[in-house]
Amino acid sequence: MWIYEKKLQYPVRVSKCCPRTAKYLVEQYGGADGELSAALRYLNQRYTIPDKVVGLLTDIGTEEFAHLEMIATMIYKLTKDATPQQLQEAGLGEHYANHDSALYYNNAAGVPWTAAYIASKGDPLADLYEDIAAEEKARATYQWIIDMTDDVDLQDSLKFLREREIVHAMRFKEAVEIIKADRDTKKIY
């Protein structure tokens, strides 16, 4: 189903070690509106969505895994040269004590990822509106992280991800209209 290219969807560069920014980025790694939750939500919902839009959920769900890889790379690059004291000062002391430099699916507050983050109602319109909201929340979070860092290299990658969230929300809005139009057409049997 997938072909994996050994490169990121978009280049990730950081200009300096910054565990504080890494802590914020963890939200997009293992938070409720982060990339893991989005990928699993969309790939799960495709089993109860009409065939006319199932490909959209597959495409976007797959792309979210590419975004997850980018976020993991950002976190790694922002923390790889950090001392334990710098990690502690950035609020990552507990993480370091439990996982060293390994990534772990939790949000920025340290709450572990849970399957409860994956919304799937089984109603195509309800699910698509949930997907639109998830993309808009992710977009907002990326903007806030962009606003909190002065690393222009990192901002470049974050802006790419923010723009992809906007595109995904637009595509989900198009899917809503396709579902509504199909629902309203006369069915002759």
Second form
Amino acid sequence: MWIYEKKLQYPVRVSKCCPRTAKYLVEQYGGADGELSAALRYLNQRYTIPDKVVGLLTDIGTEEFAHLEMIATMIYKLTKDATPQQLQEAGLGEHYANHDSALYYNNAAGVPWTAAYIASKGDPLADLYEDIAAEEKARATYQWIIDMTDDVDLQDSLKFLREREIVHAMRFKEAVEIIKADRDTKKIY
Amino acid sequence: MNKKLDANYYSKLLELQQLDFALVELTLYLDTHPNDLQAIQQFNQLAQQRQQCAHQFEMQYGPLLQFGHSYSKYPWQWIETPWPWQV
Ligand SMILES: [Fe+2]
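The block above covers the form predicted alone; next, return the form predicted together with the partner chain.
Full complex below, order starting with the chain above.
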């Protein structure tokens, strides 16, 4: 089971109301390489992956939910004081018409989240390579968003998330080696 | 929002977030390096520190966890603000 902890993994501060940045950030909320996709991808793979890497998938999957909450916090803080007019100017008019200021699992272009973003191949190496690619793609997205904002407080939180993707990718690469080594031992005996 | 949110709240929270960050890092590292004794010792030591830090935080600012992993004063503290995105 999961237990909720009433705190963010890392502080999230924004220095100004900026619905445009929020619009881009939604990519990491309900987009293909976003945090929701990441959490659901890893946790779902646990059931059929070799025992040796179940712990890693559980822990990274859980951490991704903490990242999802950080992204939600950023979007909430960037939009909470925005007028409908400002949302419209930022390209969020369509979103506002449907959801008011509520968050929704869609990407930056407004496409709703879909399970098609998640691969589940049942082959441990195929799944782990998918995970490594997902982490690298998320890292790249964070970089593009960091480049598009001049809010240094927001950049600080985004850099934290970018660094986490690097660590996750590294751990998944180690998991690949663990699986390969395990296979080789089984071939010998 | 909430009158309890003084400078001390933010520094205590940050202290806990720092300890927890080290613990998350060590956890993921140990998931792929289960035989690193030194890392396990560091993990256990930090886990103890973390427990004390969280306990102090909860005494001042209310429960961090639910389903019986934290205690509550009267009235039921869990539903009190602030929620994480409000600070
Ligand atoms: Fe990640």
